[in-house]
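First comes one chain, alone, set out as structure tokens in the form predicted on its own.
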Amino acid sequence: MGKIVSIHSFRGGTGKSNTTANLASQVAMTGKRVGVVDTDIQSPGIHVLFGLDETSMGKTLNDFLYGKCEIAEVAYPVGDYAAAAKESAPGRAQLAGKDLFLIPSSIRGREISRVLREGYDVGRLNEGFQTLIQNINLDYLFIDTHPGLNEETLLSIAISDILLLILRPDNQDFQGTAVTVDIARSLDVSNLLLMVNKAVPNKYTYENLKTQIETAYKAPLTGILPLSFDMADNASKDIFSLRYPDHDWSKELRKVAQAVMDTN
């Protein structure tokens, strides 16, 4: 049965879209087969690293749960189109053949503001993973949250195999991500991971702020991402740590893949 990681962080610009869809890339490069779920409907963006837009998406998680199609009608295989990406976004391109599958929300500004208003079913978005996991018969479904705390996060959270919380080094951070762990832990998550993202290089040494994080939070922490013009500069064009793989952002990102695939 595959498992479901929820990447998740209390406040916004932690870079977590980012930090998904590099993930996923990471764990689908090994040979897995791999569903990335976009359930940040109110603001989706992951699509965009994986080269759609409007035009090329299609059906959306939208539609699905409004009912209007299946969730496997959603799917959009990566691995399929990669390779037409060679020129515009070598790293995405080396995703050509794998068994990638991203479900986008919408970005249709009528459909956003429906969700606005309306709200969802989010049985209907809970059975839609268990059935994605099992029709595309995924080892791993990544979910790319809305950041805080409602009540589409506390399902993604109450129903992860794998929760990896990101957060920045920073006070506001610190304590909202208290209160995250707090909540996970009260609806019995079974595997609690942490990763920094952001950090300011030589402002501090990786083993101070490992152990400053663990102790507080009483979780591993599976990286320590820095703050990289690099990155800002690839502007969300392609899937970073694919494209430059020996960069030290890229080289903390895949400590994070591993620790993701070694959690029972």
The other form holds:
Amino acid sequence: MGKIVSIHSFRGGTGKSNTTANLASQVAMTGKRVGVVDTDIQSPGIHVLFGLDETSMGKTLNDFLYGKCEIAEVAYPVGDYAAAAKESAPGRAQLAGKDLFLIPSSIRGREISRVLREGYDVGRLNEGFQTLIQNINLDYLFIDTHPGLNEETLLSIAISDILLLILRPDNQDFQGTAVTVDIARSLDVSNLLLMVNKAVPNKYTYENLKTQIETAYKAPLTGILPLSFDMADNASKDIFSLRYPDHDWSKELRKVAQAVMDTN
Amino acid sequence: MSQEFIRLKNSFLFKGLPDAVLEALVQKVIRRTFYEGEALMRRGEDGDALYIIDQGSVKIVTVDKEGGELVLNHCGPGEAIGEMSLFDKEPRSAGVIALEETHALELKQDAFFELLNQRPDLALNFIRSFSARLRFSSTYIQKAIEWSKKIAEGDYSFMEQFHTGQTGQFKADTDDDKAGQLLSAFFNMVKGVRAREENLKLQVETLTLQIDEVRRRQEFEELTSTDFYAALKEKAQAIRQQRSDKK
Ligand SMILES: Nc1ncnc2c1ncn2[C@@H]1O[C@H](COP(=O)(O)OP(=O)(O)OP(=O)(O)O)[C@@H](O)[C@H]1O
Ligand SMILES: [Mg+2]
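Starting from the form predicted on its own, produce the coordinates for the form predicted in complex with the partner chain.
What follows is the entire complex, opening with the chain shown before.
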């Protein structure tokens, strides 16, 4: 049975989408069958990292949520078209032939505003996850979420086997993460992992940061990913950790990927 | 040999001159006394003399952005100040003030030129001495540039090549000339920067992880007190059960 891995942060802009895309890619590179769902329906973003745009995107998660199609119809096989981007996205091109499926959410204004206006049935979203795992026989289903603790996010947290919480090393994130950790515990999430992103290099003693975070949240800190210009510059065009495997950000990201795969 | 003769012979500027020339030079210098707080030269004044300090000490000062006094350096016995004024008549770039009763040997430009006319070999010696100094300074400037780049990258390893004096101040392994002074000022700056950086690191470390526990509880209760949450919790349990049955 495949595992659901939700990637979440209390505040926006922590790097959820980039982390999700890179984790999913790293895991897919090991030969696992991997799905990625963009549940940030209000402000989707992860499709860009996998090279999808408005013209190449047909049906989306939104169509499934409103009963217009089956979930498997909106699973885009990234491995089938990745090779075409050899020039523009050499990192992503390495996913050619791998079993990686992206379930994007719509970037059409009208469809986004419908979700904001009417909401949707979170029960159906959950059914979609379960069907996906079964029908395309996934080992892992990664879920990119909207920041904060709205209903669909709470659902993603509730049904995940592994919850990865991302935080930046600042007090606002520390506070919000504390509440999220409490919620995850209250919802009986069995595996809680933590990751720091956008850590200013050399500004903190990483050991000290790790101790403090693990003491406060009682969960393992699986990686401290540095704030980096290269990342800000390149990330959203390509899968950074595949393109720059020797970069410090990529090295730490692989530790997080390993921690996910080591979790039973 | 007079005290003046020894001072001149040992000073960086006149080192290596034949004794006969030094004797001639001694005839041209005037021994002067400055009291504590008295200015040997003022910033902006036309410079027309060089001083070699015999006894006492002086500070070299300029003005900072706010108009306050900024001490650039301290000089003591054997050191020369205002030597550039032997060749040009530029205004003084900094002021020099006696820190205590100070005895200095003053060599006026006119007297110096007179001597050069009589002894052309003296001119050659001066050119040699100045160009050696220039070469020496540029080597150190080159080093300073290299080190600055390292500091920018946070690499302080080159500091280990230099020894620390008893005062904890860095003293470069060079002659007591201006390049050496620049270097030791440079090292002290690096030390200061490094200390401040360490300090900042400590501040950041102690600043981390502050969680307001009251707010944490309040927010948790707000989020979990809804009907939606209760239903979700139940549903999540059911889903988990279902999935584990399938395994
Ligand atoms: N370590 C990093 N160093 C520098 N920039 C980063 C880093 N990680 C992410 N970024 C940049 O920060 C921005 C936000 O990243 P991303 O979209 O992955 O975050 P997010 O948490 O999904 O945001 P949102 O909450 O808006 O969905 C992007 O521009 C990304 O390139
Ligand atoms: Mg995002």
